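Coming up is one lone chain in structure tokens, specifically the form predicted alone.
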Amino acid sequence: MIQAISASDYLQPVHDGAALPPLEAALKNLCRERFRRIDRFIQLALLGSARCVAGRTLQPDCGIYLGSGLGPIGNNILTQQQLIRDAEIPKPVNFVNTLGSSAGFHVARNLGLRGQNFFISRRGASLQAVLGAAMADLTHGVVGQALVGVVEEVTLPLGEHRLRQHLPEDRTLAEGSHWFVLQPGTGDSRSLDLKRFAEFATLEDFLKSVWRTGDRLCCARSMETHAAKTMQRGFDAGALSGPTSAFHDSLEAAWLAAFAVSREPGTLFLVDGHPERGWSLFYLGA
């Protein structure tokens, strides 16, 4: 069994005409040192991971699994502007920070970790990607502990950010940093499990067999539409904590992290899949 022994959830809506919320003061209290030349994506990763680990000592070889749908988009925009618009060589700090692995390096340095360090980018399903990788490594003993996070940043102006993501002009945007510490074992912490199914009907039958009053259902944004509607009709989605109107590319991570932090009773099921690639079911229980 895999346990989620700690979690943190940062989901901050960003409104038109407003500046991005400053993070420097919070990081000053959370980080071992003052990091120079870091971008907002790295700041968000440091913020969420440090909050998740606060008060705990991780195993030095704890693996880091960082995911994102969009990645460090701010520095990628700056680099493209320098190359294409200004016909200049990108500034080294901007170029280096186009890689999401830079955030993982800073997280490891801040927490004193020296284990394996992965960055996985997958549009619309980054949480599923990093959780699947971390849980596989924990199950097979590759690592004894895993720090798993998903980070999404917002860039200004918001109109251009919406355009890049093909979103309506009135959609509220949010940035987020959502983290979990996972390890094998049993105890009082929430359990995390993953099952895969080749057929949708088998998934439905399994979910019916384990569903209890008070459980919650979350259909991933990447899930096939007809199947998602079928699931939502068949199971009570319940009321999940946190803002439902704000959007970022890995919103499933916000739901899972908020549920873990809240200590609400029951189990949260996250369903994803497509008839051509099969189905997955993550569930975080009491």
The other form holds:
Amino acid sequence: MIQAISASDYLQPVHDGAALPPLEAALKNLCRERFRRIDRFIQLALLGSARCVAGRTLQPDCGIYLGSGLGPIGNNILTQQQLIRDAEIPKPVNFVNTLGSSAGFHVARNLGLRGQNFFISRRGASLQAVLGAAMADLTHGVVGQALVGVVEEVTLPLGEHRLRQHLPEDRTLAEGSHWFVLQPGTGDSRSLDLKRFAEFATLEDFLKSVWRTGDRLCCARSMETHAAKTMQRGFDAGALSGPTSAFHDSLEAAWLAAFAVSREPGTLFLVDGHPERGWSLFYLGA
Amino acid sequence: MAGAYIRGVGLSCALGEDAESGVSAMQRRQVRPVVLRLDEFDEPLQMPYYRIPDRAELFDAGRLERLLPPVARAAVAQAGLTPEEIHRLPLFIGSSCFSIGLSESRYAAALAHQSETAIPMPLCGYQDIAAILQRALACRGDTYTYNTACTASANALLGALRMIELGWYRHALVVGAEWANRTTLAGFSGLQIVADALRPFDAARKGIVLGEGIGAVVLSAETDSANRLRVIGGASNCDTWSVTTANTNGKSVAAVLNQALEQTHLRPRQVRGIKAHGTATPAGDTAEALGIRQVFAGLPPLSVLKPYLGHTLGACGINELILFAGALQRSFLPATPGFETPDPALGVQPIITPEAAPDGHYLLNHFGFGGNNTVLVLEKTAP
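Would you generate the structure of this protein in the form predicted in complex with its partner chain, following the form predicted alone above?
Below is the entire complex, every chain and molecule, led by the chain shown above.
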């Protein structure tokens, strides 16, 4: 049994004409040292992870699993402008921070961790990728604790940010940093489990066997559409507690984190898959 | 059942456009970097570079889509997977650059065409390599794309290995992909760690020489009687001393080596050889050498492969695994070109002539920006 012993959820809509919300003051209170020359993606990772840990001491070999669909897009834009538009050699700090692992480095340094530190993406299903990798390692016993986070950054101007993601002009955008501390064991915390199914019918049968009134169902956006509709028809899914109006690339993480930090009863089931690749079911219980 | 077998491989790098010819070229000690020049800067950049010997223009936007599929197909074909197995094949990808070269090309074209509306980073995210592979192989399995700098494909392999061991997958395709792009070339130049030649662990070492390479490995829970190579485990840790290098006292390197040995129930004296990371930077080689010495009382033979194919960054884990495994299958440990003068401060010397590679266990080291240290453990057994 794996438990989510802590969670944090930062989700901030960014509206047209508005500046990005400043993060420096919050970081000053949350970070052990003052990190200089860090980009917004790193700031978001530090903010979410520090809030999730919130005074708790993690095991030093706790693994970090950071996921993102877009990664440090703001820094990558700056670097590409320096290089292509301005024909300048990128500044070393900008170049180094083009790598997703720079954010994990700062999170590890801030929290005093020295375990494995992975950045994994699966575009809009990056939560499923990092949760899967973390749960594999926890089940395997490779790590005794996992700090799992998903971070998505918004860049200005918002019109360009939408264009990059092929989003309609009126789509509200959000940035987010959603984190969980997972470890094996039983206790008062919410349990997190993952089951994998080759056949959709087996998934349905399993879900029917464990479903209780008041449970929540979240069909991932990467799930095959017909199966998602079948699922939503077949279960009294209830309203998701997470926000659905503002978009970022890993909204499933926002839903899961919002449910994790709430005291709502029941279980949230996150289902994903495709007839050609099989099905996965993450469930976060009471 | 612990571990997973290397069932099929594909490789395209400076040594050649398939794995067998790459190993043969390494056996012949082929070292052929080209001279690369980037004229768009006020002060043009010139550096040696290990390029894949195709005939395309180096920064051609369609190059990745041409280079990647044949490598993956070669690995899958050698593994002998059924169409159904290929259909559900999960992909584990490690890269530092992903599709940044494509993004650069599109942005440059847009600037040239209509600069006011050109959008930087027109392609974003990390999914393009997976998408190309899924189209080419008609596979629809899960994808995991790792971006942990120079340990990316080694970490991707660790991820695949652990999920195979848990029975989540029977087979996995692990791919490392690094190809020429301006961001990487100019970025490393800006860091001032690019040298004129690779001299790993040498007293006169000055830094890295970059290369491009695409490698693919089919890892499998099952094997056939001819298969002699199995990845039996590994370990990864994070050193927060510096974002660009492991602590030069060697402690985090020693820690990850010890974790890998512990995880695979091995003692140092059971290790028959080490494929070192050997970037040839002053600090990187210091950290690695001191770490190795803290673990091994008697040093096993040490090979560095980067002088053959350059530093292929996020792909080096898979590319060097394929070459090293190929050498083990031919029962030799590769020599290390470029090493001439021992550095007394390091106390390690890579082998300069090929040595015999007996059955047993071998370590493969990888270290990267972001504090990432990863060691893989490979087992060679009698057929």
